[in-house]
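One chain comes next, on its own, written out as C-alpha coordinates in the form predicted alone.
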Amino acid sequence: MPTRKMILIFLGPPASGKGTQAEILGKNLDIPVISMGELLRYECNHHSKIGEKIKEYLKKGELVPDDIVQNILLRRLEKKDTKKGFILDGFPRRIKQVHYLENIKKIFLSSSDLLIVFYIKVSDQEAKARVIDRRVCECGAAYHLKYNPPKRRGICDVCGKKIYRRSDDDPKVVSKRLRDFHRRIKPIVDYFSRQGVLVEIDGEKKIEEVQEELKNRLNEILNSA
(Lines of atoms letter the chains of each structure in order from A and count residues from 1; the text may use other names and numbers.)
(Lines give C-alpha, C1' and ligand atoms only; values in the text may rest on other atoms or scores of the structure.)
Protein backbone atom coordinates (compact mmCIF):
# COMPACT_ATOMS: atom_id res chain seq x y z
CA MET A 1 0.00 0.00 0.00
CA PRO A 2 1.34 3.48 -0.84
CA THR A 3 2.93 5.35 2.09
CA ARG A 4 2.19 8.78 0.63
CA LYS A 5 -1.22 10.32 0.82
CA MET A 6 -3.15 10.33 -2.46
CA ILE A 7 -6.18 11.94 -3.98
CA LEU A 8 -7.39 9.82 -6.89
CA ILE A 9 -10.06 11.25 -9.18
CA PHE A 10 -12.22 9.19 -11.50
CA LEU A 11 -13.73 10.92 -14.52
CA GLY A 12 -15.91 9.36 -17.20
CA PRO A 13 -19.30 9.54 -18.91
CA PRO A 14 -22.46 7.99 -17.43
CA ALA A 15 -22.16 4.18 -17.22
CA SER A 16 -18.42 4.22 -17.90
CA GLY A 17 -17.89 1.96 -14.89
CA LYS A 18 -15.87 4.55 -13.01
CA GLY A 19 -17.84 3.97 -9.81
CA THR A 20 -17.24 0.21 -9.89
CA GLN A 21 -13.55 0.66 -10.63
CA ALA A 22 -13.18 3.28 -7.91
CA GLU A 23 -14.76 0.96 -5.32
CA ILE A 24 -12.44 -1.94 -6.20
CA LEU A 25 -9.34 0.24 -6.11
CA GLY A 26 -10.45 1.91 -2.89
CA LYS A 27 -10.70 -1.45 -1.13
CA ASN A 28 -7.27 -2.47 -2.40
CA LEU A 29 -5.71 0.79 -1.19
CA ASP A 30 -7.77 0.95 2.02
CA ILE A 31 -8.98 4.48 1.36
CA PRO A 32 -12.59 5.70 1.11
CA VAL A 33 -14.38 6.24 -2.17
CA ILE A 34 -16.40 9.43 -2.09
CA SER A 35 -19.09 9.42 -4.74
CA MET A 36 -20.57 12.83 -5.36
CA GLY A 37 -23.66 11.18 -6.81
CA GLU A 38 -24.18 9.06 -3.70
CA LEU A 39 -23.75 12.05 -1.41
CA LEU A 40 -26.40 13.95 -3.34
CA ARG A 41 -28.78 10.97 -3.45
CA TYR A 42 -28.32 10.49 0.31
CA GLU A 43 -29.66 13.98 0.86
CA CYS A 44 -32.58 13.23 -1.48
CA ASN A 45 -33.48 9.91 0.16
CA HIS A 46 -33.43 11.45 3.62
CA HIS A 47 -35.70 14.27 2.47
CA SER A 48 -33.52 17.02 3.85
CA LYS A 49 -34.28 20.60 2.87
CA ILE A 50 -31.30 20.66 0.54
CA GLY A 51 -32.25 17.20 -0.72
CA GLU A 52 -35.56 18.46 -2.06
CA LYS A 53 -33.70 21.08 -4.11
CA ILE A 54 -31.25 18.47 -5.38
CA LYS A 55 -34.10 16.21 -6.55
CA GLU A 56 -35.32 18.79 -9.02
CA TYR A 57 -31.93 19.04 -10.71
CA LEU A 58 -31.40 15.26 -10.85
CA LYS A 59 -34.83 14.58 -12.33
CA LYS A 60 -34.03 16.89 -15.23
CA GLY A 61 -30.54 15.45 -15.70
CA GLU A 62 -29.00 18.79 -14.76
CA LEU A 63 -25.95 19.43 -12.59
CA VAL A 64 -26.49 20.49 -9.00
CA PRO A 65 -25.23 24.06 -8.33
CA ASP A 66 -21.60 24.35 -7.25
CA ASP A 67 -22.27 25.87 -3.84
CA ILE A 68 -24.45 22.90 -2.82
CA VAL A 69 -21.94 20.37 -4.14
CA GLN A 70 -18.97 22.00 -2.45
CA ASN A 71 -20.62 22.27 0.96
CA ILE A 72 -21.71 18.61 0.92
CA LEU A 73 -18.31 17.43 -0.30
CA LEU A 74 -16.28 19.37 2.24
CA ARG A 75 -18.47 18.06 5.05
CA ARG A 76 -17.65 14.51 3.91
CA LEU A 77 -13.92 15.16 3.48
CA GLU A 78 -13.62 16.39 7.06
CA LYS A 79 -14.30 12.87 8.40
CA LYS A 80 -11.39 10.93 9.93
CA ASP A 81 -11.25 8.20 7.28
CA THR A 82 -9.78 10.60 4.69
CA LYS A 83 -6.49 11.07 6.56
CA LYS A 84 -4.61 8.54 4.40
CA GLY A 85 -6.20 9.76 1.18
CA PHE A 86 -9.40 9.27 -0.75
CA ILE A 87 -10.93 8.67 -4.16
CA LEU A 88 -13.34 11.16 -5.71
CA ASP A 89 -15.95 9.74 -8.07
CA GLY A 90 -17.95 12.32 -10.00
CA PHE A 91 -16.04 15.43 -9.00
CA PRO A 92 -15.11 17.77 -10.60
CA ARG A 93 -17.84 17.82 -13.26
CA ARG A 94 -17.21 21.28 -14.65
CA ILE A 95 -14.23 23.55 -14.96
CA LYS A 96 -15.30 25.87 -12.11
CA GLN A 97 -15.14 22.91 -9.73
CA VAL A 98 -11.52 22.32 -10.73
CA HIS A 99 -10.61 25.57 -9.00
CA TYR A 100 -12.36 24.36 -5.85
CA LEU A 101 -10.33 21.17 -6.13
CA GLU A 102 -7.17 23.27 -5.92
CA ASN A 103 -8.34 24.44 -2.50
CA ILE A 104 -8.95 20.83 -1.48
CA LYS A 105 -5.38 19.97 -2.49
CA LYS A 106 -4.00 22.75 -0.29
CA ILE A 107 -5.99 21.46 2.69
CA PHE A 108 -5.35 17.72 2.31
CA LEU A 109 -2.05 17.26 0.41
CA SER A 110 1.57 18.15 1.11
CA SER A 111 4.18 18.68 -1.60
CA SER A 112 5.24 15.00 -1.42
CA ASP A 113 1.70 13.65 -1.85
CA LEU A 114 0.02 12.70 -5.11
CA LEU A 115 -2.99 13.75 -7.16
CA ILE A 116 -3.85 11.35 -10.01
CA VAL A 117 -6.79 11.65 -12.41
CA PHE A 118 -8.12 8.53 -14.16
CA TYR A 119 -10.31 9.22 -17.19
CA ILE A 120 -12.38 6.11 -17.99
CA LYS A 121 -13.36 6.36 -21.67
CA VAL A 122 -16.33 4.59 -23.31
CA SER A 123 -18.31 5.44 -26.42
CA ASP A 124 -21.80 6.94 -26.25
CA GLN A 125 -23.22 3.79 -27.80
CA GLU A 126 -21.67 1.63 -25.10
CA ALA A 127 -22.76 4.00 -22.34
CA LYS A 128 -26.40 3.95 -23.48
CA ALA A 129 -26.40 0.15 -23.74
CA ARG A 130 -25.11 -0.15 -20.17
CA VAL A 131 -27.58 2.30 -18.67
CA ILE A 132 -30.65 0.35 -19.76
CA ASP A 133 -29.95 -2.42 -17.23
CA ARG A 134 -28.41 -0.39 -14.42
CA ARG A 135 -30.16 -0.51 -11.02
CA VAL A 136 -29.46 0.95 -7.57
CA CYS A 137 -30.71 0.67 -4.00
CA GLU A 138 -31.36 3.31 -1.35
CA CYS A 139 -28.55 1.80 0.76
CA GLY A 140 -26.02 2.76 -1.95
CA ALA A 141 -25.54 -0.68 -3.54
CA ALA A 142 -25.36 -0.70 -7.34
CA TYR A 143 -26.21 -3.45 -9.82
CA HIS A 144 -26.33 -4.22 -13.52
CA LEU A 145 -28.91 -6.77 -14.64
CA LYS A 146 -26.48 -8.24 -17.17
CA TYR A 147 -23.02 -7.85 -15.65
CA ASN A 148 -23.68 -7.64 -11.89
CA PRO A 149 -27.25 -8.82 -11.10
CA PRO A 150 -28.57 -9.22 -7.54
CA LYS A 151 -28.91 -12.78 -6.22
CA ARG A 152 -32.68 -12.37 -6.02
CA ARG A 153 -34.44 -10.65 -8.88
CA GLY A 154 -35.26 -7.05 -8.04
CA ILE A 155 -33.96 -7.32 -4.45
CA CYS A 156 -30.82 -5.78 -2.99
CA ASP A 157 -28.26 -8.28 -1.72
CA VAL A 158 -27.16 -5.90 1.03
CA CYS A 159 -30.35 -4.69 2.70
CA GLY A 160 -33.17 -6.66 1.08
CA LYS A 161 -35.01 -3.64 -0.30
CA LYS A 162 -36.25 -3.31 -3.88
CA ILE A 163 -33.74 -2.01 -6.39
CA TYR A 164 -34.77 0.56 -8.97
CA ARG A 165 -33.65 2.55 -12.00
CA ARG A 166 -32.48 6.04 -11.15
CA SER A 167 -34.53 8.85 -12.66
CA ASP A 168 -31.40 10.20 -14.36
CA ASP A 169 -30.87 6.79 -16.03
CA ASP A 170 -33.97 7.21 -18.17
CA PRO A 171 -32.77 6.84 -21.81
CA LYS A 172 -33.90 10.36 -22.79
CA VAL A 173 -32.22 11.87 -19.77
CA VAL A 174 -29.05 9.88 -20.45
CA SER A 175 -28.81 11.27 -23.99
CA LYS A 176 -28.94 14.77 -22.54
CA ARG A 177 -26.39 13.86 -19.84
CA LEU A 178 -23.98 12.56 -22.48
CA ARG A 179 -24.28 15.75 -24.54
CA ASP A 180 -23.65 17.83 -21.44
CA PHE A 181 -20.75 15.59 -20.40
CA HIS A 182 -18.88 16.00 -23.68
CA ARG A 183 -19.38 19.76 -23.55
CA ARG A 184 -18.01 19.98 -20.01
CA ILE A 185 -15.26 17.36 -19.99
CA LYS A 186 -12.88 18.79 -22.60
CA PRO A 187 -11.64 21.80 -20.58
CA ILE A 188 -11.33 19.60 -17.48
CA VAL A 189 -9.33 16.94 -19.34
CA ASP A 190 -7.18 19.62 -20.95
CA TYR A 191 -6.47 21.16 -17.55
CA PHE A 192 -5.38 17.91 -15.90
CA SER A 193 -3.40 16.93 -18.99
CA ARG A 194 -1.42 20.17 -18.76
CA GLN A 195 -0.80 19.42 -15.09
CA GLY A 196 0.66 16.04 -16.07
CA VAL A 197 -1.70 14.08 -13.80
CA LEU A 198 -4.17 12.66 -16.35
CA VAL A 199 -4.25 8.91 -17.09
CA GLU A 200 -6.63 7.68 -19.82
CA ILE A 201 -8.10 4.19 -19.41
CA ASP A 202 -10.08 2.13 -21.94
CA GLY A 203 -13.35 1.46 -20.10
CA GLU A 204 -14.86 -0.86 -22.72
CA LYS A 205 -12.83 -3.87 -21.59
CA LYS A 206 -13.98 -6.40 -18.99
CA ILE A 207 -14.13 -5.14 -15.40
CA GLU A 208 -11.13 -7.25 -14.40
CA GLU A 209 -9.07 -6.01 -17.35
CA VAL A 210 -9.86 -2.37 -16.62
CA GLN A 211 -8.90 -2.86 -12.97
CA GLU A 212 -5.63 -4.51 -13.95
CA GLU A 213 -4.77 -1.57 -16.20
CA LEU A 214 -5.59 0.87 -13.39
CA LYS A 215 -3.30 -0.96 -10.97
CA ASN A 216 -0.48 -1.15 -13.48
CA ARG A 217 -0.68 2.53 -14.37
CA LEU A 218 -0.86 3.51 -10.68
CA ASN A 219 2.20 1.37 -9.85
CA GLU A 220 4.10 2.95 -12.74
CA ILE A 221 3.38 6.42 -11.34
CA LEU A 222 4.31 5.44 -7.78
CA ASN A 223 7.56 3.83 -8.90
CA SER A 224 8.59 6.80 -11.01
CA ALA A 225 7.58 9.56 -8.58
Given for the second form:
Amino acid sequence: MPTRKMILIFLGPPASGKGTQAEILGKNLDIPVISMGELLRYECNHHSKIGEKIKEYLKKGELVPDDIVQNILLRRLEKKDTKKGFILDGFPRRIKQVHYLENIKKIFLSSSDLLIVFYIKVSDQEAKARVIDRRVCECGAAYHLKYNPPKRRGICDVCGKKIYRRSDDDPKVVSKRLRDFHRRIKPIVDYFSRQGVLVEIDGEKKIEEVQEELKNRLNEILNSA
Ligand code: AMP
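Please supply the corresponding structure for the form predicted in complex with ligand AMP (the preceding block corresponds to the form predicted alone).
Every chain and every other molecule in the complex is listed next, the one we just looked at coming first.
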Protein backbone atom coordinates (compact mmCIF):
# COMPACT_ATOMS: atom_id res chain seq x y z
CA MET A 1 0.00 0.00 0.00
CA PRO A 2 1.59 3.34 -1.02
CA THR A 3 2.15 5.88 1.76
CA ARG A 4 2.54 8.88 -0.51
CA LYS A 5 -0.52 10.84 -1.47
CA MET A 6 -1.58 10.30 -5.09
CA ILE A 7 -3.74 11.86 -7.70
CA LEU A 8 -4.38 9.31 -10.42
CA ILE A 9 -6.04 10.47 -13.61
CA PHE A 10 -7.84 8.23 -16.07
CA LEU A 11 -8.16 9.42 -19.65
CA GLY A 12 -9.71 7.48 -22.50
CA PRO A 13 -12.44 7.52 -25.13
CA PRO A 14 -16.06 6.67 -24.29
CA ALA A 15 -16.39 3.03 -23.19
CA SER A 16 -12.62 2.56 -22.87
CA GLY A 17 -13.32 0.96 -19.48
CA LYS A 18 -11.61 3.77 -17.58
CA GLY A 19 -14.47 3.99 -15.06
CA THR A 20 -14.42 0.25 -14.39
CA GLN A 21 -10.63 0.18 -14.04
CA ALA A 22 -10.61 3.25 -11.82
CA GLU A 23 -13.20 1.66 -9.49
CA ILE A 24 -11.18 -1.55 -9.07
CA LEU A 25 -7.91 0.32 -8.49
CA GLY A 26 -9.58 2.81 -6.14
CA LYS A 27 -10.90 -0.02 -3.94
CA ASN A 28 -7.47 -1.62 -3.89
CA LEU A 29 -5.72 1.59 -2.92
CA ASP A 30 -8.55 2.69 -0.63
CA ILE A 31 -8.95 6.08 -2.28
CA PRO A 32 -12.17 7.48 -3.78
CA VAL A 33 -12.89 7.55 -7.49
CA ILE A 34 -14.33 10.84 -8.62
CA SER A 35 -16.10 10.44 -11.95
CA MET A 36 -16.84 13.77 -13.57
CA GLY A 37 -19.56 12.24 -15.75
CA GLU A 38 -21.20 10.70 -12.70
CA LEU A 39 -21.11 13.95 -10.73
CA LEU A 40 -22.78 15.67 -13.67
CA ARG A 41 -25.40 12.92 -14.10
CA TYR A 42 -26.13 13.17 -10.37
CA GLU A 43 -26.94 16.87 -10.79
CA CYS A 44 -29.26 15.99 -13.70
CA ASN A 45 -31.07 13.25 -11.78
CA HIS A 46 -31.71 15.57 -8.85
CA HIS A 47 -33.37 18.21 -11.00
CA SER A 48 -31.39 21.14 -9.65
CA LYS A 49 -31.41 24.31 -11.75
CA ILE A 50 -27.85 23.67 -12.83
CA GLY A 51 -28.84 20.03 -13.51
CA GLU A 52 -31.35 21.14 -16.14
CA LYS A 53 -28.63 23.12 -17.91
CA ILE A 54 -26.16 20.21 -17.74
CA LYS A 55 -28.78 17.83 -19.17
CA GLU A 56 -28.81 19.75 -22.46
CA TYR A 57 -25.08 19.19 -22.96
CA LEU A 58 -25.16 15.53 -21.93
CA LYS A 59 -28.04 14.73 -24.30
CA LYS A 60 -26.05 16.11 -27.22
CA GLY A 61 -22.84 14.43 -26.10
CA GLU A 62 -21.14 17.80 -25.71
CA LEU A 63 -18.76 18.88 -22.99
CA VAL A 64 -20.31 20.85 -20.14
CA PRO A 65 -18.86 24.40 -19.74
CA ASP A 66 -15.67 24.55 -17.69
CA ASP A 67 -16.99 26.87 -14.95
CA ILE A 68 -19.83 24.46 -14.12
CA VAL A 69 -17.54 21.42 -14.18
CA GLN A 70 -14.87 23.06 -12.07
CA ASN A 71 -17.33 24.24 -9.39
CA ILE A 72 -18.88 20.79 -9.08
CA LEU A 73 -15.46 19.14 -8.94
CA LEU A 74 -14.13 21.50 -6.29
CA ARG A 75 -17.21 20.89 -4.12
CA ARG A 76 -16.55 17.14 -4.34
CA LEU A 77 -12.83 17.48 -3.62
CA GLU A 78 -13.59 19.38 -0.41
CA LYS A 79 -15.00 16.20 1.16
CA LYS A 80 -12.82 14.53 3.79
CA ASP A 81 -12.29 11.26 1.90
CA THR A 82 -9.87 12.91 -0.56
CA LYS A 83 -7.20 13.50 2.11
CA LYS A 84 -5.14 10.42 1.16
CA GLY A 85 -5.50 11.12 -2.55
CA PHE A 86 -8.08 10.31 -5.21
CA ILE A 87 -8.69 9.08 -8.71
CA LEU A 88 -10.15 11.40 -11.33
CA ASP A 89 -12.14 9.73 -14.09
CA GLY A 90 -13.00 12.01 -17.02
CA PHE A 91 -11.16 15.12 -15.90
CA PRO A 92 -9.41 16.99 -17.49
CA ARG A 93 -11.08 16.88 -20.90
CA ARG A 94 -10.09 20.31 -22.19
CA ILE A 95 -6.70 22.01 -22.08
CA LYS A 96 -8.23 24.72 -19.87
CA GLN A 97 -9.14 22.01 -17.39
CA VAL A 98 -5.51 20.86 -17.44
CA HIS A 99 -4.55 24.29 -16.15
CA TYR A 100 -7.23 24.05 -13.48
CA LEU A 101 -5.74 20.70 -12.48
CA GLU A 102 -2.44 22.47 -11.80
CA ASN A 103 -4.25 24.48 -9.09
CA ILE A 104 -5.76 21.31 -7.65
CA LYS A 105 -2.26 19.82 -7.54
CA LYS A 106 -0.96 22.82 -5.62
CA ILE A 107 -3.74 22.46 -3.04
CA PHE A 108 -3.55 18.69 -2.60
CA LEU A 109 0.00 17.52 -3.29
CA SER A 110 3.42 18.21 -1.80
CA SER A 111 6.65 17.70 -3.76
CA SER A 112 7.04 14.09 -2.56
CA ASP A 113 3.51 13.13 -3.67
CA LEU A 114 2.56 11.73 -7.05
CA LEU A 115 0.39 12.58 -10.01
CA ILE A 116 0.05 9.86 -12.63
CA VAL A 117 -2.04 9.94 -15.79
CA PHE A 118 -3.27 6.64 -17.22
CA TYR A 119 -4.40 6.86 -20.83
CA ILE A 120 -6.57 3.82 -21.60
CA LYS A 121 -6.49 3.27 -25.33
CA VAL A 122 -9.13 1.45 -27.37
CA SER A 123 -9.97 1.76 -31.07
CA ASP A 124 -13.10 3.60 -32.22
CA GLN A 125 -14.47 0.33 -33.53
CA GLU A 126 -14.11 -1.32 -30.12
CA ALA A 127 -15.53 1.73 -28.30
CA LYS A 128 -18.64 1.73 -30.52
CA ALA A 129 -19.17 -1.99 -30.06
CA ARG A 130 -18.91 -1.65 -26.28
CA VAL A 131 -21.24 1.32 -26.00
CA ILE A 132 -24.16 -0.55 -27.59
CA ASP A 133 -24.28 -2.95 -24.65
CA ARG A 134 -23.33 -0.55 -21.87
CA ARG A 135 -25.90 -0.04 -19.11
CA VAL A 136 -25.59 2.12 -16.01
CA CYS A 137 -27.42 2.70 -12.75
CA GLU A 138 -28.25 5.92 -10.96
CA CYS A 139 -25.98 4.76 -8.10
CA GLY A 140 -22.95 4.90 -10.43
CA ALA A 141 -22.56 1.17 -11.14
CA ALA A 142 -21.83 0.28 -14.77
CA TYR A 143 -22.46 -2.96 -16.66
CA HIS A 144 -21.82 -4.49 -20.03
CA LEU A 145 -24.59 -6.87 -21.11
CA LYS A 146 -22.10 -9.44 -22.45
CA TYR A 147 -18.86 -9.02 -20.50
CA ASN A 148 -20.06 -7.73 -17.15
CA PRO A 149 -23.83 -8.31 -16.86
CA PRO A 150 -25.84 -7.76 -13.66
CA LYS A 151 -26.83 -10.94 -11.78
CA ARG A 152 -30.55 -10.23 -12.31
CA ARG A 153 -31.53 -9.02 -15.77
CA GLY A 154 -32.07 -5.26 -15.89
CA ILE A 155 -31.47 -4.80 -12.15
CA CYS A 156 -28.44 -3.21 -10.48
CA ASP A 157 -26.41 -5.61 -8.29
CA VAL A 158 -25.42 -2.79 -5.96
CA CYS A 159 -28.70 -0.99 -5.18
CA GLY A 160 -31.50 -3.01 -6.83
CA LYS A 161 -32.69 -0.17 -9.08
CA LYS A 162 -33.38 -0.54 -12.80
CA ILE A 163 -30.34 -0.13 -15.03
CA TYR A 164 -30.62 1.90 -18.24
CA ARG A 165 -28.76 3.06 -21.36
CA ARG A 166 -27.32 6.57 -21.06
CA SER A 167 -28.84 9.06 -23.50
CA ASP A 168 -25.35 9.91 -24.76
CA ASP A 169 -24.68 6.23 -25.50
CA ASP A 170 -27.01 6.50 -28.48
CA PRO A 171 -24.83 5.27 -31.42
CA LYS A 172 -25.26 8.57 -33.34
CA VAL A 173 -24.17 10.60 -30.33
CA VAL A 174 -21.24 8.26 -29.69
CA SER A 175 -19.71 8.93 -33.13
CA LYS A 176 -19.72 12.62 -32.35
CA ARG A 177 -18.28 12.05 -28.86
CA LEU A 178 -15.45 10.01 -30.37
CA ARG A 179 -14.66 12.70 -32.94
CA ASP A 180 -14.58 15.34 -30.19
CA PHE A 181 -12.47 13.10 -27.99
CA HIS A 182 -9.74 12.70 -30.62
CA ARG A 183 -9.69 16.42 -31.34
CA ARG A 184 -9.33 17.34 -27.67
CA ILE A 185 -7.13 14.58 -26.28
CA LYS A 186 -4.00 15.30 -28.36
CA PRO A 187 -2.86 18.51 -26.59
CA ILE A 188 -3.78 17.03 -23.20
CA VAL A 189 -1.77 13.87 -23.80
CA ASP A 190 1.14 15.92 -25.17
CA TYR A 191 1.08 18.10 -22.04
CA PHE A 192 1.22 15.16 -19.62
CA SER A 193 3.78 13.39 -21.76
CA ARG A 194 6.08 16.43 -21.55
CA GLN A 195 5.62 16.38 -17.77
CA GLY A 196 6.75 12.72 -17.75
CA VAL A 197 3.60 11.52 -15.98
CA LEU A 198 1.76 9.79 -18.84
CA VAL A 199 1.27 6.00 -18.85
CA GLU A 200 -0.41 4.46 -21.89
CA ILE A 201 -2.41 1.29 -21.31
CA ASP A 202 -3.89 -1.11 -23.85
CA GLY A 203 -7.60 -1.12 -22.95
CA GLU A 204 -8.64 -3.82 -25.41
CA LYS A 205 -7.71 -6.74 -23.16
CA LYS A 206 -9.92 -8.41 -20.54
CA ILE A 207 -10.90 -6.32 -17.49
CA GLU A 208 -8.57 -8.31 -15.19
CA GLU A 209 -5.65 -8.10 -17.61
CA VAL A 210 -5.95 -4.34 -17.98
CA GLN A 211 -6.11 -4.02 -14.19
CA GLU A 212 -3.00 -6.16 -13.83
CA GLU A 213 -1.10 -3.94 -16.27
CA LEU A 214 -2.25 -0.83 -14.40
CA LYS A 215 -1.10 -2.20 -11.07
CA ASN A 216 2.26 -3.31 -12.47
CA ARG A 217 2.91 0.07 -14.07
CA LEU A 218 1.88 1.88 -10.89
CA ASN A 219 4.17 -0.31 -8.76
CA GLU A 220 7.07 0.31 -11.15
CA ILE A 221 6.58 4.04 -10.72
CA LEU A 222 6.24 3.80 -6.94
CA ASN A 223 9.39 1.68 -6.68
CA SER A 224 11.46 3.93 -8.91
CA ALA A 225 10.37 7.33 -7.57
P1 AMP B 1 -18.44 10.11 -19.00
O2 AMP B 1 -19.32 9.48 -17.96
O3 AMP B 1 -17.04 10.30 -18.53
O4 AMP B 1 -18.51 9.39 -20.32
O5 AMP B 1 -19.02 11.60 -19.28
C6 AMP B 1 -20.35 11.78 -19.73
C7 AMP B 1 -20.56 13.19 -20.22
O8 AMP B 1 -20.39 14.13 -19.14
C9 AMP B 1 -19.61 13.69 -21.30
O10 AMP B 1 -19.99 13.26 -22.59
C11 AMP B 1 -19.72 15.20 -21.13
O12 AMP B 1 -20.93 15.67 -21.68
C13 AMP B 1 -19.81 15.34 -19.61
N14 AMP B 1 -18.48 15.49 -18.99
C15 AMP B 1 -17.80 14.54 -18.31
N16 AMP B 1 -16.60 14.99 -17.90
C17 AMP B 1 -16.51 16.26 -18.35
C18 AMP B 1 -15.51 17.27 -18.29
N19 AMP B 1 -14.32 17.06 -17.68
N20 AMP B 1 -15.75 18.47 -18.88
C21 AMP B 1 -16.93 18.71 -19.50
N22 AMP B 1 -17.92 17.80 -19.61
C23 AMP B 1 -17.72 16.58 -19.06
